[in-house]
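Only one chain is shown below, in C-alpha cells, and it's the form predicted on its own.
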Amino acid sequence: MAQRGEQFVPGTLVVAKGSTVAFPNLDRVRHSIYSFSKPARFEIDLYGRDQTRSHSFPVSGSVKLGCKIHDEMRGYIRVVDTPHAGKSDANGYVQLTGVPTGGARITVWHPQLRAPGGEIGRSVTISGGSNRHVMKVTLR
C-alpha cells in the first residue's frame, strides 16, 4: 500500500491474515503511518521518498490507517481469515473462485457503512457447477 499524491493507494486494501503490507513512500514528502483500531495498533515513524516500512496483520479486522503529517490521508486494509474474499471493483463486482457449493455466510465492509462494524451479512446458498462466482454488491 504506497503513498502516492499523499494518499493511500490503493485506498483499501484486503489481505489474508498473518500477511505483511509493505508501505512504500512513493511521494517527495516524508510520511508517518499509524493505527488506532484494535486489530492493530502499531506506529510506523517518519521515511522518505523512496523507503519503504512494512507490518504485519496477524489478527484479522478492519485497520484504519492515516498519516501523522498528513491528517487528510486515511486508508483501510481489511484482514480476512478466510480464502474467500476479494474488492469489490468500481461497479460493485466482485469475483471469487473455489467457493464451494451449499449454505455461506456474505459479509460486506465499507469504511462508511453505517452498520456496527461498518459490515452487514446476508445468509445465501451457492449452487451450480462452476466453482467461480461472480456477485455484484449494492448496498442500499
Second form
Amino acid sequence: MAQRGEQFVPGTLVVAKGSTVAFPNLDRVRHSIYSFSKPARFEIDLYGRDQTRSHSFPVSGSVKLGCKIHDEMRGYIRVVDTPHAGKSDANGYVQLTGVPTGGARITVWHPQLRAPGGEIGRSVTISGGSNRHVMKVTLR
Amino acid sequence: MIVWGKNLPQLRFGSLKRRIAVVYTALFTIVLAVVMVVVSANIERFGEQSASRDLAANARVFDEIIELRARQMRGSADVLSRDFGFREAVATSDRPTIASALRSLQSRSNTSAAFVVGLDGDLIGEEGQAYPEVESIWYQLDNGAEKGVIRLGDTLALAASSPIEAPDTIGWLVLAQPLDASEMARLADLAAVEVAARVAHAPELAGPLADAQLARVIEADDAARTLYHVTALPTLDDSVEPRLVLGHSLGTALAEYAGLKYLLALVALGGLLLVLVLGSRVARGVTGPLAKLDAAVRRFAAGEDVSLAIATQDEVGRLAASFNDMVVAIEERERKILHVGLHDGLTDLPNRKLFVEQLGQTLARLGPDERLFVAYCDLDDFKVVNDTLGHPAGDELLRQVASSLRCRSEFSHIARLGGDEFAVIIHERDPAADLVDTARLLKDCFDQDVTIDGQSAPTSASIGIAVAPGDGTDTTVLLKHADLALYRAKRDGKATFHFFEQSLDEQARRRREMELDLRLAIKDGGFELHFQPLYSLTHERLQGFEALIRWNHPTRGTISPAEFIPLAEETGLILQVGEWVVREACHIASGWPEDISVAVNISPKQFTYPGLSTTILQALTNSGLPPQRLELEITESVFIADVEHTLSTLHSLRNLGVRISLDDFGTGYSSLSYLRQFPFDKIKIDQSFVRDLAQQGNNAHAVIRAITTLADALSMETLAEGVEDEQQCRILREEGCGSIQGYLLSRPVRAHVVQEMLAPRDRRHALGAM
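Switch from the form predicted on its own to the form predicted together with its partner chain and give that structure.
And the full complex, kicking off with our chain again.
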C-alpha cells in the first residue's frame, strides 16, 4: 500500500490473514500512517521519501488507514481468512475461482456501503461450473 | 349641480370685510384639514410600511447573525474534531478523555453544551447535562447538516456540528448554545432597530403567530400594535421546527412620527393664523374703498358735494371714477330740473315762481331812498294773433317780445308769468327819477312791430305798475297792486300803462264783495224782473214787454244791471243769472193774454254756453208759454267770437219757434253782413238815433228811414228804443218804424203793475194814461 500523490495506492487492498503489508512512501512529503480499526490498531511515525514501513495483519476484518497529517488520505485493507476473495473491478464485477461446491456465504464489503460494518452477506449454494450472483448494495 | 347660495345656509354678515375674512378662513381651514387628514394618514401608512420594512430587513440581519454565530461555533468544533488525539479518543471510545476535551472546548468556545454523537448512535457528553435524543439528530448529522437548532432539555439551542473522521466519519462533535432570553437579547443588540427576538418551536407558537405566513410581516391585534416577522431556522433536530420570531412595536415606531404630526399641526395652526391676518388685510384692501364709496354715497344722498379720490386703476378705481361722473351728471341734471322748474320753456325767462323769489330778494335788499318798479305787462290782442296767424306765430311773437325785453339793461329782472303776460322789475336808485319816464320806456319796448313769417304785426301792451315801498313792501301786496293797475290799464284802453292808486284797491275790494253778494243772490233769489212795454205803432196796441233784471241788494238797495252784469259776465255767473231770467220771464208771461209776448236779453257769454237751447226749451216747457211769444234779444257782439257757431245756435233757437231780435242796432260793426247771414225777426234801433231826432239839422231822420227801409226789404220788423216824447214818436211813425219802447210809454215796472196794465177794460187807455 504505497503513498503517492497524497493518496493510498491502491486505495483498497484485500490480503490474507497474517499477511504483512508494506507501506512504501513514494511522495516527496512525509506521511504518518495510523489505524484505529479493531483488527489492526497501529501507528507508524513519520517517514520520508523512498522509505518503507510494513505492518502485519493477523486478525481478519476491515482496516481503515489514515495519515495523521493528510486528513484526506483514505486507505482500506480487508483482511480475509479465506482464499476465495477478490477486489471488484470498476464495474463492480469480481470473479472467484476454485470455490468448492456446496453451501457458502458471500460477503460484500465496501468502505461506503450503507450497512453495519460496511458489509452485507448472503448464503448461497455453489454448484459446479460457473455461478453468477448479483448483490445489490447501497453506498453512502 | 350645487347652487351655492341655495344649499349653504345664508350667513348674515354686517360687513363685506368680515364675510370675505370668514369665507377665506373657512375655505383655508377645510383645505388644511383635508391636507392634514391625508398627510397624517400617509405618515401613519409610511410609518407602518417603514416599520414593516425595517422588521423584514432585521429578519435578514438576524438570519445572518445566527448564521454567523453557528459558523463561529462550527469553527470551534472543527478545531477539536480535527485534533488527532481527540479523534483517537473518540475512535477508541476513551470517554474520560473525550469528556475532558469537551469541557475544555466549551470554555474555549464560550458555549453551553458540547457533545459527541457516534456513528453508532452513542452520545458522549458530560454527566448531568441535558442532551437531545440521539434518534432525532443522528439522521440530520448523517445527512451532513452542519448547523441548526436542537432541543436541549426545555430550551432550544443553536448547534453546530463537525464530523469526526478517523479517517472515515466515526461521529460528530456538536456544540450548542441555548437561545434563551439573554442570548437573544444579546443578539438583538446587534440589530439596527429595536426588536424583540425569540426562537420557538413552531407548534408552541400561539395566537396570530401560529398560522402566520413565513417571512411576512404581520400585525398583532394588541394595544401596542406589535409587528411580527416569523422565519424558519435550520434545524439539526427532527423533533424541532424552530421559528425565529421578531417583534417590533408599531406603536413605538409611530410614536416617532407623532412628533411629525404635531409639527404639521403646528405649521397648519401657524398657516391658519397667517390666513386670518392676511385674509382680514386682503378684505380690508378690498372693502376699504367700498366703505369709502358707501360713505360717499350716504354723504351725497344727504346733499353734500362729494368727490372720491381715485387711488387705483382697477375695478374699484373705475367705480370711484364712475361715481364721480355720476355725481357730476346728477348735479347737472338737478340744475336742469331746477332751471326747468323755475323757467318758462318757450322764452327761457324766469317763471312766476322764480320771479316771486327774485322780487322777494330784491325787496329785502332795497336800500333807503331806493324804489322798486314792478310792472305787469299784458300783450294786447294776443289772442287775435294766435287766432289769425296760428299758435306757432303766437309763440314766435312771445319769443321776440322776450328778447327785446332782455336787451334792456335797465330791467333788473324779467319774467313770463304765463300766456301773454310778462313782468318786469326795475331797481330805481335815483330818488329824483321820474317813474313815468321809466313806464314809457317799458311801454316803448312793447310798442314795436314784430315780423313773423315775413308778416309785420303791430304789438302793444297794457302795463300795470306798482312801486315799492310806496305801494307796499310785501311781495304779495306789490304783485296784487300791479295786477290791479294792469286791470285798470286794460279798462282804460289798450297800449297804455297805469300806476297803482289806492282807489283801485278800493274798487277791487268792492268788486269782490259784489261777486260774493251776487252768488248769494243767485242762491237766495235776490233778483226781480221789471218789464217795459213794447208798443206797436203799426197796430196801435200793446205788443209785449221787455224783461229787465233788477237786483234788490239787502244793504245797497236796487242795483242796476249796468253795474252787476259786467261782473257776472266776467265771473261766468251770467249763465246762472241768464237762466233765471229766462225761466222767470217765461213763467210770468205765461199768465198774460195770448197776444202779449215777452222779450229777454241774452248775453254773448250765454251764447258760448252749449246748453242755451236746452235751457230755453225747458223754460218754455215748464211755463207752458208758446215759443212764438218769447223773443230773444241779442247784440251784434255775439258774432265776434265765432260766426259759424253763433249762426248754428241761432238756427237751433229759431227751430224752437222763438223769435230773435237784434238789439242795439247801429252801434256795432258792419251790421249789414249779419242781417244778410241771419233772418232776424226784428231790429231794435239804438236809442242814440232816437235821441238825435229832436235836434234839428242832422240826418237822424234819414238814418231811421234807411233802417226801416232796409228792414222792410228784409221782411224784418223795427222797434225804436228810448222814445221819450211825442215828437220822437211822431217822427218814428212817419219814418215807418213798426214799434216803440221808452219812457213815453212807461218806465220798466214790476210784474203786478203789468197785470194792472193788462186789465181787460182798455189796454190803450191804460198806456195812454201814463
